[in-house]
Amino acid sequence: MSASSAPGRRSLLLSLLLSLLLGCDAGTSIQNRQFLAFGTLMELTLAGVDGQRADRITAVIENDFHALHQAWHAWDPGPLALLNQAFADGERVALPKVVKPLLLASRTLSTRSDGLFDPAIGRLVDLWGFHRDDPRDNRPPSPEAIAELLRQHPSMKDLRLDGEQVSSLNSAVKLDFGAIGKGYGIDLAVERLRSMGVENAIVNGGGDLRAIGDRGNGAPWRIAIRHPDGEHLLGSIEVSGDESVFTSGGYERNYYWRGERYHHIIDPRSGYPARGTASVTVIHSDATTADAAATALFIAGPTQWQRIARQMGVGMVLLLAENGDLHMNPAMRARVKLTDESGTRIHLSAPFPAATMAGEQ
């Protein structure tokens, strides 16, 4: 399977298996609608809704999707390409309206995972030639350019904001919304949703989604886990009430060279793709949180992932090692039902400060 058609396939396979998980109540109707933006196969469903309402509703949060994916893309034309081209030359600009909410969220979030998470580090991500929509043709850079822009050290915390104006200290940062933008979008798309008089839905992006109210006569969502190999299930978690589930894999976006597999999580320390960890899911109140969280578990890895889950208030992990290992805190084993135990080893951490549980940023 290619590296470009893999999402794609993969995503199809998640929504199909969402979709059998999430079953229909007698008399409830349930509306699916799919679209693709951010590079993945979007879904809503919808509770309580008819077909021609659906329809209405799902043109409105697609046009949404689209707005921003070409306001937020790291190589296309668009508010951040020009942002990104301002910090290379040095110069102070007016900050986007579009993007300033989500630079805000992204670098108080870069602050609480101690930089694991970094969206200043697109130039890293570039030159592993992710700043493409095929990656299959590339090629691992130069050790030399790597310890390069390690020199540089590009990071949120270079940005400077002065009242409606931006600049960066460093001309190496280079903006990449990509471990965060899907969450943030997914968080406005149910504000609109709620907006519209929509309360039990599902918005999902390749697997990654917020669920708000239930599926009907106070019915749970039930949600499925992906498992790495992107062709089975992990396992699955009931939500109702508003919680967004979201996981980060290498499996996303890879290529191979020479045998081996290279993907697009780069850990900001070393400037190599992380390791130790093949997947992360976590559950929290918010997208956008969730979202940049996963990718942070993600470099933190198998000793590590504590600290950082409770510097940003995430409550619920857990950690797929490479190994096979798998990771959780109490309050995760006690949501999450494991498609298969037999022969895995399960480390349970020790139970999370009740700050970090209610989700208090």
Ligand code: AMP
Given for the second form:
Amino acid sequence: MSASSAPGRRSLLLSLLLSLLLGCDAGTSIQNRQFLAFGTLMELTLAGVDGQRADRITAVIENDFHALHQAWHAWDPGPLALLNQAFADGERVALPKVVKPLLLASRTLSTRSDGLFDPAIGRLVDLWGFHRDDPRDNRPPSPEAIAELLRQHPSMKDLRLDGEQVSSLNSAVKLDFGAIGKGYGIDLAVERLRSMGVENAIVNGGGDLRAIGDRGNGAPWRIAIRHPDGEHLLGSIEVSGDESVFTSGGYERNYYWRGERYHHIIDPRSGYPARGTASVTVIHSDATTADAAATALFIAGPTQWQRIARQMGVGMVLLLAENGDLHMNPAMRARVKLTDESGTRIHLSAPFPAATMAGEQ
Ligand code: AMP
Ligand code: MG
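The structure above corresponds to the form predicted alone; please provide the structure of the form predicted together with the ligand.
Then the entire complex follows, led off by the chain already shown.
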């Protein structure tokens, strides 16, 4: 979906750190398999499975991811590109089966985020230069071009579904599932794993993951949370059962122009990269919601994240502000083990319930 612009050295260091946390330990049979998909390094961790079975399972999951990546890609030719062309032309067309569930989930989550997460703003993302594999040579668009797109105000609310047909009331709508597709793909991968009898596993896409079961011996999975500097870990959490951990950060895709850094998470209200947040980590049951929420809460920032988290039904949030302050709710505080909290100002919010709304989608 999107290629990371992080320098290779950092990515290597990070994968090493993650592997150290997730990797094998004596006495348990844990298999790790890696492949590239969604423009990122995907890792499957399987407990209690022998090497040959792990290879077969990985081949199935990898194949699924490649098909989804092709179907949902925001700028390569494929079903989504055709759909976006139809919206631009004001045509009503058949909604591809592979896009429909993602579109429906996106619409619900967009409404709950007050439109902060809105996959219909693909033209804005494109305008900022992020609809290309390598954004490094980009420069910011003109304020006039941004104002013109804001005036047209493309949003998920413009889409009209009529049975299996879809159209857009607004020709400026361009769908970009970059903020949710990986989460949705990881949820599908977990379904697929379960259908193959796998109950203890992690599906990890570049540090965003869903963990099911445990390490096969009753011990919980240990999950690393990336620090936005790309070289350290902010902390770790233990997971057993079924939980997703997703992080959104301005460090993932960005470029520099005249000394300013411009990143890929765009505030639909201003048309500019969101300010005030360095990264947001969300723990939630399903990966689809966790992915969309991490993006929405990044935009909501230090002053509005609590309201948006409640609306999206997300029960555990950690937000690192640009000024270095950490914001968390008590449920997250109880789960996260910070690597180094000395000198960090921690703002604890009032508690809020960890209601999951996934069933309502
Ligand atoms: P994530 O890394 O999950 O936070 O997703 C970021 C990606 O989502 C970007 O690279 C864009 O493709 C897309 N995106 C950027 N801003 C938004 C937004 N406000 N709502 C939905 N998708 C967005
Ligand atoms: Mg996201």
